[in-house]
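First, one chain by itself: the form predicted alone, in structure tokens.
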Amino acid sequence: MHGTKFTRRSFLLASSALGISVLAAPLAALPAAAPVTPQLIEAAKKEGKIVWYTSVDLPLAQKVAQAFEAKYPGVSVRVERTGAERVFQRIGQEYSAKIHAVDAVNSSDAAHLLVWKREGILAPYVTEDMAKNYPPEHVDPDGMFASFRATLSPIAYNTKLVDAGEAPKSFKDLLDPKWSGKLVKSHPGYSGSTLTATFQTARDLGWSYFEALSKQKVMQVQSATEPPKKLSLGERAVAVDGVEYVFLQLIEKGNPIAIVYPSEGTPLVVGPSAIFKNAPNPNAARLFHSFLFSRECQQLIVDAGGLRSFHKEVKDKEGRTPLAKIKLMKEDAEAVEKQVEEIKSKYTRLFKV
């Protein structure tokens, strides 16, 4: 985001907590939370609309939107979905023209909702959902964001083309030459979670994975979200990374995947939401934000999109692993705030798009 103010070394994060590091107030030091009343519905209804960018998988995103529209007939949800970079880089390029589009965000980069929030753009609203259902290591102590969804960022292979007993069970296993043209991988200059996994596994690895991985001949791709879709299509037998929730909506429609949640620890991604102080459509934009927080959407979105909720109400899918029986790496936020140019500059000399 050069030449604009929105930069993300402007804020660094304060400290650190499990999925978001700032997020460590008691739940006492929140503003009120704000009930969905009669008034808030009817002037939403006026407004029409509400304008969401997000960087969740787009069918995913879409059913959210649909669910909401179903529950609030006369508001309707325009999705803006690509990657968390992009997201952030057009937010910063439409705030420096004083373009006000967008009414409510969600990243995958948790290291963008604190550069907002450190430029004043975003507005406190806490829903009752936040307050009463939600860690408070998952709520802004200022009530600015909160963490709408997790997933992960593990490995998978194609069943078809993979044996069980010869998939990799470690990071460190897809060194070894028989992997050589059967990678596919996402790009952390595109993806918020590919950026956090990055971070994560190079810290606990070291940047010789990842140069002895680029030596492998890996087929490179953008979003998080493309990976699986590789390797249902057979297009390469393994996936380095990607989100989680996609591998497991695959599976689930009877595509040829299994996940592998490596020896060394698996990435661990955080995705916080937030309303803009100068959103267009404020009245619509709470009452989203309220419906996102909801064991409701909450509960769809574990369901229906694979993702990991923070709602205390919530259950876990039958027949997933539970995040508690899975070795997660630690997200760090506030060094990803530091390394972020570092990271994307490191890695892009060794993976070519």
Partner chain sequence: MTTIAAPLPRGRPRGIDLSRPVMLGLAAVLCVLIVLPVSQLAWHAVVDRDGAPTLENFRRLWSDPAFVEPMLTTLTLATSVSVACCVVAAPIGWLVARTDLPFTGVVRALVMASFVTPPFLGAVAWEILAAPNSGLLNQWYRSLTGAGTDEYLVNVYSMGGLIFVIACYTFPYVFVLVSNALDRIPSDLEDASAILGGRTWRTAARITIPLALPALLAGGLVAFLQAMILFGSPAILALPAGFHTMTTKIWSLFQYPPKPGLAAAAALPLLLITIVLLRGQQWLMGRRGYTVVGGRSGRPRPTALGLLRWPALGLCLAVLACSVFLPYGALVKTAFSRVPSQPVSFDNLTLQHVRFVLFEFSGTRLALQNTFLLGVLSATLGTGLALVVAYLSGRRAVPGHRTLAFLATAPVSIPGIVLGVGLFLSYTRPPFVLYGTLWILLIAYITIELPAAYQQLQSALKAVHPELEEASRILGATRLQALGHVTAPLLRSGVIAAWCFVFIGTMRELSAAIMLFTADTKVISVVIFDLNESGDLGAISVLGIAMLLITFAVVLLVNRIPGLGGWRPARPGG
Second form
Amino acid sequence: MHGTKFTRRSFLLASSALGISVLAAPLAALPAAAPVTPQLIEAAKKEGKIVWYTSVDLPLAQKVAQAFEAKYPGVSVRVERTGAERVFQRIGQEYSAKIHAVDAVNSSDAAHLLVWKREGILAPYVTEDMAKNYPPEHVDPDGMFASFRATLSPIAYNTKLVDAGEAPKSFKDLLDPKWSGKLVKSHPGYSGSTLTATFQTARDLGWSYFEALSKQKVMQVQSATEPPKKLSLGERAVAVDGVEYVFLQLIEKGNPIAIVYPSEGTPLVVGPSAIFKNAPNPNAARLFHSFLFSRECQQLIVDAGGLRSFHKEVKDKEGRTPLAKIKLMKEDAEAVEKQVEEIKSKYTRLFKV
Amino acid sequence: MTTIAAPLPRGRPRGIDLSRPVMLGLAAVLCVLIVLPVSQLAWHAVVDRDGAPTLENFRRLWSDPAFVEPMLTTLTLATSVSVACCVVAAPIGWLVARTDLPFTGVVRALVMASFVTPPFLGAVAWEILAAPNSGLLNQWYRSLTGAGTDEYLVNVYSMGGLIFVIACYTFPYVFVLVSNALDRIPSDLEDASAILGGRTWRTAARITIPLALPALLAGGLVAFLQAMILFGSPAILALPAGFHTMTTKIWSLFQYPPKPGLAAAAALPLLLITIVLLRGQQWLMGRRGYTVVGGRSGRPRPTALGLLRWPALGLCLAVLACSVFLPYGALVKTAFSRVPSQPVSFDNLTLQHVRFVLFEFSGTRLALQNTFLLGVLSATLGTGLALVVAYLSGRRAVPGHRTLAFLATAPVSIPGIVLGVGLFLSYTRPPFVLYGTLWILLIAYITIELPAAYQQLQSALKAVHPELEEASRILGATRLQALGHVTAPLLRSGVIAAWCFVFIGTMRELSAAIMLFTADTKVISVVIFDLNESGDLGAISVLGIAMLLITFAVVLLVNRIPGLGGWRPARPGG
Amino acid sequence: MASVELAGLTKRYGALAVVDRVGLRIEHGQLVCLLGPSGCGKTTTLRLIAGFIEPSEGEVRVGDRLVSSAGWAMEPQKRNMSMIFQSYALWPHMTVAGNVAYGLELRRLDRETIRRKVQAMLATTRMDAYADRYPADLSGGQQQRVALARALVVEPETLLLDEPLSNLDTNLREEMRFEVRRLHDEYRYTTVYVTHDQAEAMTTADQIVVMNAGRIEQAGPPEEIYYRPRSEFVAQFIGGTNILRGKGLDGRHLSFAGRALRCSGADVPAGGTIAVSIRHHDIRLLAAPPPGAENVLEARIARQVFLGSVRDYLVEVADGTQLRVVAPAEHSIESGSPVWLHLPPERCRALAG
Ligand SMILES: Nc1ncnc2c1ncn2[C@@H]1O[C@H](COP(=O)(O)OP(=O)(O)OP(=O)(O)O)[C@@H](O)[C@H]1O
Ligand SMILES: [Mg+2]
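Having looked at the form predicted alone, could you now put up the form predicted in complex with the partner chain?
Complete assembly follows, chain above in first position.
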């Protein structure tokens, strides 16, 4: 394990040189934080690339990749973007075939990280930012992953097609017959955000809500990034779900979309990131991981991406409703993981797809 | 050992008889290509996770409405597409092949263009055109008629829409078969009817069309099978419409946690239907003496359409508008628009998608490279394999040639997605670990395209009378020399056609690739599919157009290879 | 030089013997015609000689070389033979000159020699004006001559022709018959010529081999085959004949239509039923009974047809048997008239078996 040795040595070197003993973890179990050292950058440059599987919207993922490439010339990022459930399926497929193609992963379904951690295929890596600037509950106690991003799964509508007064205020409002044939919704079989949101909504409102919703002639799309796009095209008037950050991006580009945070509470979707033990480019993976959690990158995904960040130094963008002012549904990745199959099969039975 | 060598057994040929090793080698290759994945499927369908035999998968298949409904949907879909294709393609085929329709060259080229279009790209284009609210056609309809915001003219997210879009890109199969058959009907047969007093239209109705019927039937069958096993278009259109077809259902079984056994069981009905249909066709064709088609005669005498020429051309162009003009118009517009659903204007004009696809999106280059490489390799190897098999079986050169021929046509009955599953099951564990490499995609493409290439070359070889080869051999040529001097040059156009066919097929293929790709082995079709999943229509349009340009460029290039067209194929003598 | 000898030659497809124990010796320089109805195995025999297929049993020898035996055949290209195919098999992608030159090129002759030989051969076959044409642009007769030129230019020891004239019109066919014979006489190779046209066989062959259902019925010079057919099949197939059936009286006579007929040929066993063949034009028609002549029968004209140089009568004898008689055209005898038939004893050939 050439890579491991190298890092341990560089880590020792770095910590002794800089004397950052302050970094002694607040939680006893959390591995010590690793800074970005010139050696790490050098080693990453030697590897020259990093493969990132992510479910974040493709243009945003590319922006992150470009920012990284600009900061560390010589290391290129290959973005593999699909829905979180397919990311998960593919990593499963690949690992079962002993194919180690992926370096770093980011999923909108936090439950996936729990599975991978249990399977022992993740590498622990705590960046300086994670240790210093993240609330402890958003960093895995073993340092296997941390919350790279968060977003909500609100309701939204096309302001050209729906008047503000008419717009739904809650999930229950969507069951009004006047919305029949006007709704668009993504699929928990493909999208991690939607799976998480489905879990939370079903838990809080009961499956009867989905049963009633399924009679509303909903247009079913795959990814949670797609309902916002269908909304902006004017293909449907109201999006039942869909990730907040794409809505925000489109609103800020001038699309006629408005977000509604439903009165029952808005599902919160946390998207953790991790790197793999058998990453083909281990050093580049670490460097990239450090970059993802840096203030710079976090501010980028908030500003340009419309995502929510747990980084203490990151500022919310003007004009967006701060997280604190929104009633949230409670996140519970462990429960999601236990119910994945049940959620999907119930959903498929109701919506027929 | 000093004395004379042991006498050779009398009558044994000297030197090594190569036919047996060749035969065995080929049989082994074909078995690996076809038998291995299929047997893996069959095996996984009847065992549970621990390897104990079970029929649970099949029980679920027949009892669970989540499977029965997609099956019925698929059958309805395939039947409708098949009928629609025949209804559209037969008249166009006849107009092009047998009448004095103007601009037949253009019509043929446009049909080719719709053939080259990947069905999933067509589906995306029709989303842009005919989504009920944002679709361009519906917007025009509303602005023209002043209809309310909820009203629409066409809805692509529906069974009807799906049938329409699939038919748009399936009818070329029927067209090619029908127009080729019509091209080959000797004009004396029509003349014979004319001399008996049959008028133009009557002759067409009583002689020409019945003689082309078997080709139409075969075309209808091909259309049925294509529609049944298609994955991309249903995945794009059926899901929003709220229903599954068998292929999308099988695909969904690979969501976490994957159920390969159930997927394998679900794949078997498709296999069975295909086999039954192909058998049925053989039986039907075998019964009637339709082999008349193929006599010797001069150019067919075109039927004069008179005043109907222009309306007939209009009809052809209307059909082609659906498969070529409108979709490509929509793609081009989307490629250069900020918001695809808004009208063309300077404000809305942008190069951002082009820039994104070509310079920002890190997956483009690799996918283009992979697709091109795989296309060329599959076309070359697939055509080569098909050629050898076609020769050995056509000339009965080795014992067991029938088996070879059967194996080479068998993949017709394996839907791409099913083959994908089978290959995945076969090549993810020792002794063959190919998953994650381009090889597995290469194998998939070759297997999928083998029947088409084989069929093409087999009929090309049929046109080369064996006596042409024998004439060369009796004058002193060895088998190989005869092949090189006579058969190969005569087959050249057939080989090139087969090569292009496989190449285009590879570019169009999505269903097996979607099961088999990994990050390093992505192909364009998969990239487009992924982009569609997140609704990035602009990027899809740019990629789709790029892909078509590449396809056209390669096909043109291959057809321009010097030395072609130097002779007119002819069958001297009888 | 090279005679061709077939011994017990048999070819089976499945259980069916398509060629059945054929034994034949062809002397060098002879032209032998294989004559027989369609499907009798002529082509198969020829292809056995050429080595395209292996015999199931028996042997083929050329000179004293064994070239085929059960399950084995020396490759065709090593036999120094040429063949003209039923379809001509001209290569459509080569010009006339290219087709003819091909065999010489395989023999690695130098360019000049090839040119000269091709020129000469095209002149012999009167095709020199068409050297640069492609086969598709030639008429049937021209194609046939190119095939001939291509086969002959390599100066084979053995020439095999498979119904080479069957696609030509009558005039051209007659002309080409003599052409084939002329070229044969000029080059003196051993020729095996397959045809189902007896006139073609008669005019060209030194020896005729009549085949039926895979077997040789009779082999011999044309006259012998014609005048002394040994079986009903041969008699019927060559030239057309009347077959009279009756009971044998003694060694030389049979009883037919109430008369005793004297005949020649095989012995007529007393008491057994026997067939006698007499050719149409060997029967003489008489208006009145000739006094005291033997072999005279009474008959009536059933119908007559004028054929230009002759008249073709159908007559009916006492027992109702109908016979065909060809008589000079000058005198016409009306239908229904009584006539007397004279059957010269030396023309009445009793057939064996
Ligand atoms: N490869 C084969 N397999 C099975 N049967 C065959 C094969 N080749 C020939 N036959 C059969 O053998 C018989 C003799 O065929 P052959 O071609 O020798 O006839 P032929 O005398 O040349 O007839 P024709 O005058 O029509 O050319 C036919 O009944 C034919 O069907
Ligand atoms: Mg024959």
